[in-house]
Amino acid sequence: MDASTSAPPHAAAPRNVLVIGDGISGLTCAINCAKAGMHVTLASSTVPERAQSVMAAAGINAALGRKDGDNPLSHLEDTMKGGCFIADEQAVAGLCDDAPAIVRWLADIGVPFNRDAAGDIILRAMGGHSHKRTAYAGTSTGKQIVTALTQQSRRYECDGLITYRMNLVFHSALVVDGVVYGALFFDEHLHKLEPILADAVVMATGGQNGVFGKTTGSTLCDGYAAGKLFIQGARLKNLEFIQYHPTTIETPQKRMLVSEAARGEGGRLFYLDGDRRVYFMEDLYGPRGNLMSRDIVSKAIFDAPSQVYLDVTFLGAKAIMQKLPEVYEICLRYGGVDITKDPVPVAPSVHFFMGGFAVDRHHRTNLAHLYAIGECASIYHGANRLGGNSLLAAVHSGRVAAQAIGEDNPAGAPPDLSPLITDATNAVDRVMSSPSRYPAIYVKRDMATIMNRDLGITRDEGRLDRARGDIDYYLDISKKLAFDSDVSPYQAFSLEGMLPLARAIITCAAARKESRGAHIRDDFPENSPDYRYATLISFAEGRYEVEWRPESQAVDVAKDWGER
């Protein structure tokens, strides 16, 4: 363990884990907590097979040493570049030698991976590597991720080591002086708040979705949480960076993701000049060009003359139902088209969000007791993530959390937290019972169109600075209106942690003044060594406060949590 990073010295390990999100991240934490003897409670407001993680198509990576030479020495190279290097290098080369113990203990568990006739997990190429590394079931990787650790959970639910509590909805964390003793939940069904208590609590709420409105991601990753706990006194990190998948197709609900294994079977990108068809990515880039990462295959496309198509029906329809059925599938459905005879129309979405709380390297944020897991923690991906990179991170951030977990001490007997319980119950009250029609819907439309209006594939100054006064304009009527309970009270309240969330990303993409992977200023359009740090953003006293870090710096928990 890291002196620099690590918490002081400690007795026992807790007895009581919140872990809040049940995907990957979520479910990997409390399975790896309930085998080291510790009682988890597992919170969700709905299933796990309802969780993002499901949506997750492409794969994971491992560097499996076959004979093409990878190794995870590779891994963490390509990593480290594809994130324009301002990730933790310590903390990237411990997620690529986990990699393929991940892998084997997920066949163990019961995870289909595709293999050939020799039995051998076959891998497939991605965007940014140098080698396919890429383990896959189907097109459904993250599905059968997700059901086999959930097979895997209710085992230690039956031993009474997993407690599932569903319909619950994050409020707030039960913190004081900076120390978390647990967290409040809206129930959905009985419409009031329940305190949960622990000893550790671990946020696993994915990313910012809601934020932006129309993603490929979940809906239920709305960004509250993070937004929430960030004016309770948590650090978030690199909010700025906003991964754009370069190929998706529109719905009326959502982009649907076209996963980036077409493209690793050999799928082509083209535009039409009359009746030719220009392979722009292969004239910019080689042979290789359609395996760009993410960040360059989506502004490529966004400055495209005209609309870009997807081609693999030179694969057969043979190959294409084999190895991408579910591509297929989302492209004949929502599309209308058939990939098996004809090209697919896709543009640029975004998809992940390479910022989030700030952690150390055990997964430890800035508030005591309060560990951040999956895509809600900013530590791997820097400016950028590589495909197969994020169902690696959730199930390696999940194990590493229960380790830390495991070695530090218990939050402690909380003091008397019955005031932050009633004022926090007495604001939802107020909600519920509001005269005013005024719908919260409107507000969240509003800002998801600021958001994809001026932080899009590219920003300046000017698309920041309206942003910036249009959030700030519905941060101050949001503290006037009462807003309508109709759906539930949860539209109204989650616009405190989602107005200032969305005016985080817009201070952090302000403060850095040049182009860096996923953060393209029109403005400052070269990377600059100046900016070769982690953003960190703090909120106090109603201040959005921004300040530069090595990412190996970004949370010091010996210091913040020893001050406690």
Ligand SMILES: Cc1cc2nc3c(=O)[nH]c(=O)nc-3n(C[C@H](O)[C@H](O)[C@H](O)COP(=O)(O)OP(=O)(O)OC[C@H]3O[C@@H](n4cnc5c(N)ncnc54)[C@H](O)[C@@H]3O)c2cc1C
Contents of the next structure:
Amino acid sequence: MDASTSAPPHAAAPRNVLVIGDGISGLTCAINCAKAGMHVTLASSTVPERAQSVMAAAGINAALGRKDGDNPLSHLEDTMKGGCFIADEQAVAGLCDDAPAIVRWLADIGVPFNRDAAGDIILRAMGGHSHKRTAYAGTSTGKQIVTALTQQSRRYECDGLITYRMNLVFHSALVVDGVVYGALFFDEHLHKLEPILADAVVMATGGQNGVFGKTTGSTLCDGYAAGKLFIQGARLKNLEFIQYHPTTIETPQKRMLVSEAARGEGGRLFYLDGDRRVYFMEDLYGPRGNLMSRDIVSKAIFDAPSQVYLDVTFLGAKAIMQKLPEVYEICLRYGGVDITKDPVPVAPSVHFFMGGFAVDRHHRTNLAHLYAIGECASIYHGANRLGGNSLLAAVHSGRVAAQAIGEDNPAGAPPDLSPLITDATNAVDRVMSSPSRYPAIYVKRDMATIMNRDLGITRDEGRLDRARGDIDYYLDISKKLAFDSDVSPYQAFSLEGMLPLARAIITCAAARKESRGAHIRDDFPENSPDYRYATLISFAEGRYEVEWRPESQAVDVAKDWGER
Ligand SMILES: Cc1cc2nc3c(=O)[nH]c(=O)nc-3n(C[C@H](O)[C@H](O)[C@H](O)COP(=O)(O)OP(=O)(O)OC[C@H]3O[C@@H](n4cnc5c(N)ncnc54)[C@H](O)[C@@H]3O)c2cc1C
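Form predicted in complex with the ligand structure, per the form predicted alone context:
To see the whole picture, the full complex is given below, headed by that same chain.
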């Protein structure tokens, strides 16, 4: 461990760990904690099979270093370049060094990666990577990883080291003077709050999709947990970096992803100029143009003068059905296009959040004994994530956090938490017993409209000011009126976290007066050395405060956790 930031090692007393969220990062952390003899409560709003992780299709990256001479250093260079050089290089080096061992471990526990005749894992090309380094299991990589991890975690459940608690929605942290002692959950079945105390709490709650409404991701990842902890004192980071995936199809409920695997396998983007196809990515960036990083492709599609299409027909029906069956299925079912015969119309959509909890290299947040992993943590992707790196980050961060928890001092005996629990219970009771007042569902719809309208692929001061004014209006209303929902009380109280999160995203986007990666300002089109830093945002006495620090100093445990 890094001597400057580590808390003193602690004698091997078994400790209780609370992991919140059961996607790939949460499962990995739980397994690794249990492996080290810790007792884990794995609490989540849903079962692992429904976590967003199961949607991941294209694959997971590792420089397996074979015929083409790929190595972790090259993976590191590509990741730093893709992230526009603001990610913490040492953390990224740890991620890329760990990647080959992670893929081998996943294969060992049963992930059926596609293999060639010699039995070697096949690697595919993905945007922004200089080598083929994405391992995949058909078109259900995420699902296969979740299945294998769930099987592992069940073994520890049988040993009594992991306890599954499903249908529990995170309500708030039990935090006193900057120290976290556990969390309160809303039981979706019993409609009541339940406290769970722990020596360490790990947030693994995924991205912030809910704030934008329709995205490619799961609405279970609504950003509430990050927003709630933000107003409870957690520092967030780089919220302005929101990845638009270049190729998606609109459906009434959400945007369906046309996986990057389609371009990885040779798919070409074009628009029509009269009858002539213009392969604009190739014209702009040469033969590998279709596989530029997502920020670049999304912006180019956004700027195209007419509808953009993705063409894979030249691969032939057999190869498409072998390599891209899910892409075929999605395009046919949701776009009405048979991609073995015709190009499919595509458009960019919100897909991934580079921002989230500020963490150090051990995944500790600034609140003592609170850790964050997976997509809800911000550390490896800088201003733009490369495809295939987030499954990797989910596994790696779960491993890293588990190790840190085993080495850090536990929180110790909690003070009297009953006032916190009573206040929260009364607030939830008020929501449940109130006559219909301000329908939460309409506020969520308006919030999503505002965010999509003003925080799209490009932004400027005028649109950001307008978004801030509109979200402030709802924040103001929320001080005077309770939100109400006939679906679930959670729908109502979740706005207490989601609206501040939306406001924090807007504040970060307004503060970064340059263009970098996924943050493109029409009024500041160049990137500037003045902003080669992480955007850190805190909530202090009702104010949203931004500060700039190098990524490596986003959390300083010696200072933030203090001598405890
Ligand atoms: C369509 C799609 C395809 C993708 N393909 C790839 C790919 O090929 N390769 C790649 O590297 N990445 C891909 N990604 C991204 C990747 O899947 C995610 O970043 C990653 O799986 C996140 O894992 P996680 O463990 O952080 O969170 P998730 O898997 O999102 O899990 C979060 C968990 O937290 C729970 N939760 C959320 N809020 C609460 C709350 N308030 N209380 C209790 N529980 C809560 C959820 O129910 C869920 O169980 C893709 C994403 C999408 C949307």
